[in-house]
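In structure tokens, one chain follows: the form predicted on its own.
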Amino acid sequence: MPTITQTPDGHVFDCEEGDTILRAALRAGIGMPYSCNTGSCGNCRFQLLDGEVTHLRDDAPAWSERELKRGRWLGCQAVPNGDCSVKFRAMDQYVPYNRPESFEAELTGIEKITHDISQFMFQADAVPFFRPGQYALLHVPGVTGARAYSMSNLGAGGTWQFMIKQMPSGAATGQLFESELGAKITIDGPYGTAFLREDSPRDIVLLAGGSGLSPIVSIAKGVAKAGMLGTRKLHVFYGGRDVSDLCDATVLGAEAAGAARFVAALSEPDATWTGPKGYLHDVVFEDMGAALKDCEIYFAGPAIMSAAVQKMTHEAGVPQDQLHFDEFY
């Protein structure tokens, strides 16, 4: 089993056949910084001061070949192919809560949510509890490399619940939307820096497009549960192109259905539609404006979205440590 020592904060750590700099880190409590866990953020950069490592994936979105001559490398994709030691700086917030886990799961359950998304439920015994907002890495059977998706549950009983989006030629999700109940998977997790907190008392906006549902519903759940609701505001804002994407409050459970404000729109919607037209964030900015600097923002869906809701809260004033949100895409 290789062993990584890390400056400059003196820890180390051991990383076990195949897994990643990144994974073995959080594994043993360190607080490497990263988002995305699958090369696309680059979050997770360090040097490679001594050994040898191999990348997972040749074509990491965040990895060129300027980073290589650099001798630097992508926690999240490096496997080491023995000792090594790397240089990156650990930081508190990246500690995590609950410490990883690699873990078989079966699939009990499968709920559509819209034309495209589904509920995929699995069950394991003896696993980590994950706080709402969270994500994991799913390896589908057949299928090379893992893939990272939110829960939209809440982390209890061994129940693994995800929103998923059937993408065309999607070789993942075309795995899943064949999968007959009693399939066992890989899950690992949990991950992501993008939780709910508790501890805030600001009124709490959430935005989801797309299948950035599944985290907002967990989200949703877990204010509810931590009996948030009585002290605070709850705004939920859902965005999708046309009606065959949309759904209700009812996706967040009764609790929280019951108590928040749900809005829908949609960019490209038909005649019929009366709701809100336009994209999600120039909806959220219509609708609240000023007052969105004064809560608590959580918003995951495509990379173009969470683009454009970073640029308008920026711009409505919103200080940087009230937004919460994961690059992965």
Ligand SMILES: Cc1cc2nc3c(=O)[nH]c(=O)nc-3n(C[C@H](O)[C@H](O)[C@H](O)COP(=O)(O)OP(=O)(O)OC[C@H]3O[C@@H](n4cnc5c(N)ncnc54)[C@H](O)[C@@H]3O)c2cc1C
Second form
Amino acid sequence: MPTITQTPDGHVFDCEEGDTILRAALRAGIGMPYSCNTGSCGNCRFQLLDGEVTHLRDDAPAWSERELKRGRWLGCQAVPNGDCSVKFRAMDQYVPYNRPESFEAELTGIEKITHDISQFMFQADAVPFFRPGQYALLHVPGVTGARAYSMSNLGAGGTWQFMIKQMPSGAATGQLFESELGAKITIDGPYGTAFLREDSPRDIVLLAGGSGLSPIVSIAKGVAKAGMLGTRKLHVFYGGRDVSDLCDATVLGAEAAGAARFVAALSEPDATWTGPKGYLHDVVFEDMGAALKDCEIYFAGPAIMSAAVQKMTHEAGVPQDQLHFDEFY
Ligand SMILES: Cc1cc2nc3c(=O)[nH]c(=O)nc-3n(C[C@H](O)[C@H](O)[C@H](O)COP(=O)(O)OP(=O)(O)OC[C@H]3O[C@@H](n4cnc5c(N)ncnc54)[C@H](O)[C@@H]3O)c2cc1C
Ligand code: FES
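Switch from the form predicted on its own to the form predicted together with the ligand and give that structure.
Next comes the full complex, and the chain you just saw is listed first.
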């Protein structure tokens, strides 16, 4: 098994055959920076000082020939061919509370949420606990490369649920939406740092765009379970394109649904729609305005929505450490 020696913090860790340097570091409890885990964001970049690695994906969007010439690789894609020395700065905020593990799970249910989003329920034996808002990597049989999906439930009893949007011609979603109950899949997790901060006393704003619904539902359930609703307001904003994308507050679970203010907004509604119209970031700013800067804000959705929400919250004066998000690539 390859041994990885890290500079400048002096960590030394083992990497199982076929595992990536990022995942091996996290499994060893080391805070290697990352976000997407699928080669798209570039946050896991490291310098290879000695040894050889191979990338899982040749076409990783966050990597180029230029990076190769500089000896820089992506931690989430780089599989060591033997012992290696690497340079990256380990950071406390990436140290996993629950170290990720890879395990087999069985598909036990599929429930339709909107016209193109369904909730997939998997059951596994002893597996790590996850926090509301985290995600896992699903190795879908017959699909090259793992895909990231955020859990929509609370981590207990080996049940892992995911709200997944069917993508036109999508490799993984195409397979998943055709799966039979009883199908076996490998799940690797938990990952992600955009989880619920139970110790924050601030009111909570949750923003979900399309497939971003999954972690937002998990966080809303977590807020209720942690008893946070007695002292904090919960505002949930959900954005879709037209009425076929709509869901209502019941997806949040009875307790959170009863206490939350749930606002659905559509960007391209028909003439019968009387609710808020426009892109989610604009609707949220118009609705919450200056109050946003006193809230803990969690959001999830496509990269384009993420960029717009980050800009809007910056302009609204929200401190960066009150923003928690994963970009969906
Ligand atoms: C942190 C995170 C959380 C996410 N959570 C959710 C969620 O809760 N619900 C949801 O519906 N979607 C979520 N997504 C998006 C999801 O991971 C997929 O991108 C989406 O389902 C499309 O996958 P597809 O295979 O059907 O589509 P395709 O068009 O076949 O694949 C597109 C995606 O797969 C990636 N990809 C392509 N080849 C490879 C490879 N060899 N290895 C790894 N990745 C590859 C692409 O970069 C792109 O992101 C999340 C993404 C991220 C990064
Ligand atoms: S590119 Fe590796 S974590 Fe995003």
